[in-house]
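Have a look below at one chain only, the form predicted on its own, in structure tokens format.
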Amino acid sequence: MSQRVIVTGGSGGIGAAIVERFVADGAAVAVLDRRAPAGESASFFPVDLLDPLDTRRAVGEAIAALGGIDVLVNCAGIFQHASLLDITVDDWDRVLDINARATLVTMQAVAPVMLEARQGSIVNIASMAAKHGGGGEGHYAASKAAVVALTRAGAQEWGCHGITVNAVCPGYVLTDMGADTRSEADIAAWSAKSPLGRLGIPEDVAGVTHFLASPAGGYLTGQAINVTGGMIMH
């Protein structure tokens, strides 16, 4: 039998890379987001991710619509640079919303489907910046690690019940997001931090959010695995 996959943020970037590859390995998808995606492989729910309630349902309607979950992917997110001084309360509840909180919904929202049939997967995205980040991104890098926190605290509870958990922490992957923020040197200087000597593309990300979520992946749970081309190895 196919997987039953959803995937938050499906529409671009990482995201869509993701559900290419869930689709290219013959699993049924569902993406979550605001847009719909580009092509038709996959089934199309748009949601308010800030917004508990609408989330709650659009994950309702996927799960009804694939016949069950197998697999949860949370990849949307928002990216802003700003100063420790310059990040406004707004700024913080926005980010923080979008990128632990809807987590933490979605999560709660596929568990019980999960537990039930005592087995299921779920793969949060977080970044690099849980683990490195802070400086000029501190909002964001809080959101990511508590990305990680939820990670192991699903792990640690629905263990017992056949559920692995586990995030993957991207590093540098030029996608849209915080494209308006880099320049070429930028992208220079963040390239020579890798011992590979490039950056990332979506479908390294895509790859390992993959295995995790396949049975060679199973023994594997709470970790936060670095997609970062050697710039971080802890």
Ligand SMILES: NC(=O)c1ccc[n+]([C@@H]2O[C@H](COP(=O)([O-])OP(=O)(O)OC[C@H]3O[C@@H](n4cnc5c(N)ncnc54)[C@H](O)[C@@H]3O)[C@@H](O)[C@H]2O)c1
The other form holds:
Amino acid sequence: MSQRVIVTGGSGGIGAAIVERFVADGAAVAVLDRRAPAGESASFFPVDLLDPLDTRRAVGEAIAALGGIDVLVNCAGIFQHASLLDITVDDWDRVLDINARATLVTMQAVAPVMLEARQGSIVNIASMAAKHGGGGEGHYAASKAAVVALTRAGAQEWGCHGITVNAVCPGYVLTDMGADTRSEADIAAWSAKSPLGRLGIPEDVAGVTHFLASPAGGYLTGQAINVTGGMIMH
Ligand SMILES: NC(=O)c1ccc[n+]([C@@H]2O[C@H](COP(=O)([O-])OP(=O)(O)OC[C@H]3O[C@@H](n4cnc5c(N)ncnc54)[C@H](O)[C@@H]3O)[C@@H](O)[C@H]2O)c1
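May I ask for the structure of the form predicted in complex with the ligand now, the form predicted on its own having been displayed?
Full assembly next; the chain just shown is listed first.
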């Protein structure tokens, strides 16, 4: 049977590539996002992930429409540049609520169905920042470290029920995220950090995400896989 997949943030750069990767494999995909996807290859469930009740509602509707769920990909996220002294409580709450709390809420919303079925894969898109968070993005790095911690907790609690939970840690991927502050000098500097000499593209992340939810990735759980072109190696 083809996989039934929910992708949060599936209308954005990396999320849209993840949707297309699963669709290419014959999967039925539901996108949960606050804006509609460009194409029509997936069904769309509008949601504001800042709102836990709305998030549970959207996940429930998506599962009902798909007739179950095999894969959850948490890809929605926001980024903001701010030095530690400039991060406001509101900034902190918004970044942590969307990146980390919504990941917990969607995991909680799909888990009963996966536990009942005794199978399922969850892939959380974290970031290189979870392991190597730099200055100017302390709240973002904290949110992604929280995503990795939630991933490990899910792997430990649900592995005995046949569910795998992994995280993917992209490096610098050319999408809308960060585009407003991106310069040619930034692109050159970040490209130079990779032994491969380039930034990531959404398809780099989509391929690894798909692998983790496939039988070939079935013995991986609790991992945080770097997709950084070697920018970090731990
Ligand atoms: N682009 C990068 O360099 C990079 C690097 C590491 C990790 N990541 C992570 O990859 C994921 C995808 O990033 P991207 O580059 O594709 O970003 P993007 O901005 O292109 O897409 C993010 C998507 O999330 C959705 N979203 C954001 N807030 C939402 C909310 N409150 N409710 C519903 N939907 C919401 C947006 O509408 C958008 O479609 C994010 O979790 C990001 O932190 C990105």
